[in-house]
Amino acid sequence: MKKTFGILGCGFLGSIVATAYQRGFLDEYDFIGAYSHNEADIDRLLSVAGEGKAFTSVDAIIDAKPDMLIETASVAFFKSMAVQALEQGISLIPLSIGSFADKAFYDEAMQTAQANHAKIYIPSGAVGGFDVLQTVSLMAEAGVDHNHPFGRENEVTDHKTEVHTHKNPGPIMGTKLFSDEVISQMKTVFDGTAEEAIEILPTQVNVMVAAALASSGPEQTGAKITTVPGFVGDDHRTVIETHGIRGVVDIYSSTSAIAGWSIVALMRNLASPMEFF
């Protein structure tokens, strides 16, 4: 029996999922419909998908009880409806991953998902390498000498994660990170933690929080943002280190489309008899 899904947020990224569905990349699923604050956006997305219902509210699409809901809207929107959906046993695939930098929200969402046998699936988007980040973090947490066949105790258990993003100065305009210097020269405008970064740029650093959740946590993951005049797209370089291991994941993308397609890849992985971790 096919699983059902709905889409919350009907802009560019939501439409990518609809396109993938219409072109047969999600044959293992049935699309029930979509919701957005903008009715015209819903109509456009449904025309792309070729089917589906235009829901008039979040409550209505949750009441339809799809197996999963895909969120491509905003941090504020996702935080407003996530727990309600999880209480109904509906699994979530959010792009507004920065929501989980809020520890209280993170804890409530995790507890609600577990209590109602739902899942929160985090797509890799433009950061990637979740498998490596989780594996290296686990090896550090284990606190053993991984060069020894029987895993002797090892005093070194720490690990360090840092995400360094290069982007155009445009996204920081109107924030406290902006200065006249960034218009004409490359400048590191932020150097702190992923948790601090999402507070300043709630729509720009979801990838940093995603990498942090897969490794050291938003409070402990280092975050740097360097602006480059004329730079097109984003480059996210994630480095994780522990005793004897150093992993680097570096992804450049000229478009945010990779985030939408990572949802499609995740859904295909979940439905496949072979899963890639």
Ligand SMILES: NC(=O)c1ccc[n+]([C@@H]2O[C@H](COP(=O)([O-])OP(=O)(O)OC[C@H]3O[C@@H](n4cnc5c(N)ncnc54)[C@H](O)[C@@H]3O)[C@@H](O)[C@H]2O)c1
Given for the second form:
Amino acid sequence: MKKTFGILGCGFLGSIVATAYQRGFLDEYDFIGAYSHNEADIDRLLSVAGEGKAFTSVDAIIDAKPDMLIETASVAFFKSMAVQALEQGISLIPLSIGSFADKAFYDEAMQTAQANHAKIYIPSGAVGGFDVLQTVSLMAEAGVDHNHPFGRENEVTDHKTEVHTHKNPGPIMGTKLFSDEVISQMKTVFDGTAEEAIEILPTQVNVMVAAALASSGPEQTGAKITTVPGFVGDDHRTVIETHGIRGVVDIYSSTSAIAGWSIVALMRNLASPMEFF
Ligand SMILES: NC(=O)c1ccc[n+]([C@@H]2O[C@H](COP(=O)([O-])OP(=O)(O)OC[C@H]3O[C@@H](n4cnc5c(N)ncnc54)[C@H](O)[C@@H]3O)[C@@H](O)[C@H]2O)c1
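The structure above corresponds to the form predicted on its own; please provide the structure of the form predicted together with the named molecule.
Full complex below, order starting with the chain above.
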């Protein structure tokens, strides 16, 4: 039987999932419909998908009990409804991953998912490489000297992860990171942790929090933002290092479309007999 899904948030990224559905890339699923606080956005997304119901509230789409809800709205929105959906056993695929930098929310969501046999699937979005980040962190945590043929314990536990983003200064206008200098010259405007970054830029650093969750955690993961006048799109370079291993994932994207398509790729993976990690 096909799994069912709904979409929450019907803007640029939600519409990519609808496009993929209409074009037959999600044949293993049935689309039940969408919700957004903007009715025109819902109508546009449904016309792209070619089917589905316009839900007038979050409660209504949760009551319809799809197997999965895809969230492409905002951090505040996702935090307001995630636990309620998980309590109903609905699995979630959020793009507003910055939500999980809030430890209390993270813990509540994880416990609720577990108690109700639901899952939270984190798509690789605009950062990618979660397989490598998780594996290298695990190797460090295991504390084994990987240069020794059979491994010696407790010799290596250190690892570090840093995400360095290059972007246009536009998104930092109106924040405390902004200064007149950034209009005319390249500048590193933030150098701290992923947890600190999301406090200053709640809508801009989902990728940093996602990379952090897959590796060293938001408190420990380094985060650097460099603004470049005239830069089109974003470049996210994640580096993870532990004894004997250095992994680099560097994604440049001219728009955030890769985040929407990563949801589609994730759903296809989940429905396939062969899963890539
Ligand atoms: N994980 C990643 O790699 C990644 C990359 C880019 C964007 N994002 C995040 O994805 C989300 C969506 O991005 P987008 O470019 O599609 O945005 P968008 O502005 O094009 O669309 C957002 C949609 O959500 C709806 N919405 C927003 N707040 C809502 C609320 N409180 N209640 C109901 N509906 C609400 C809007 O009406 C709109 O339909 C954002 O949170 C963005 O930060 C994540």
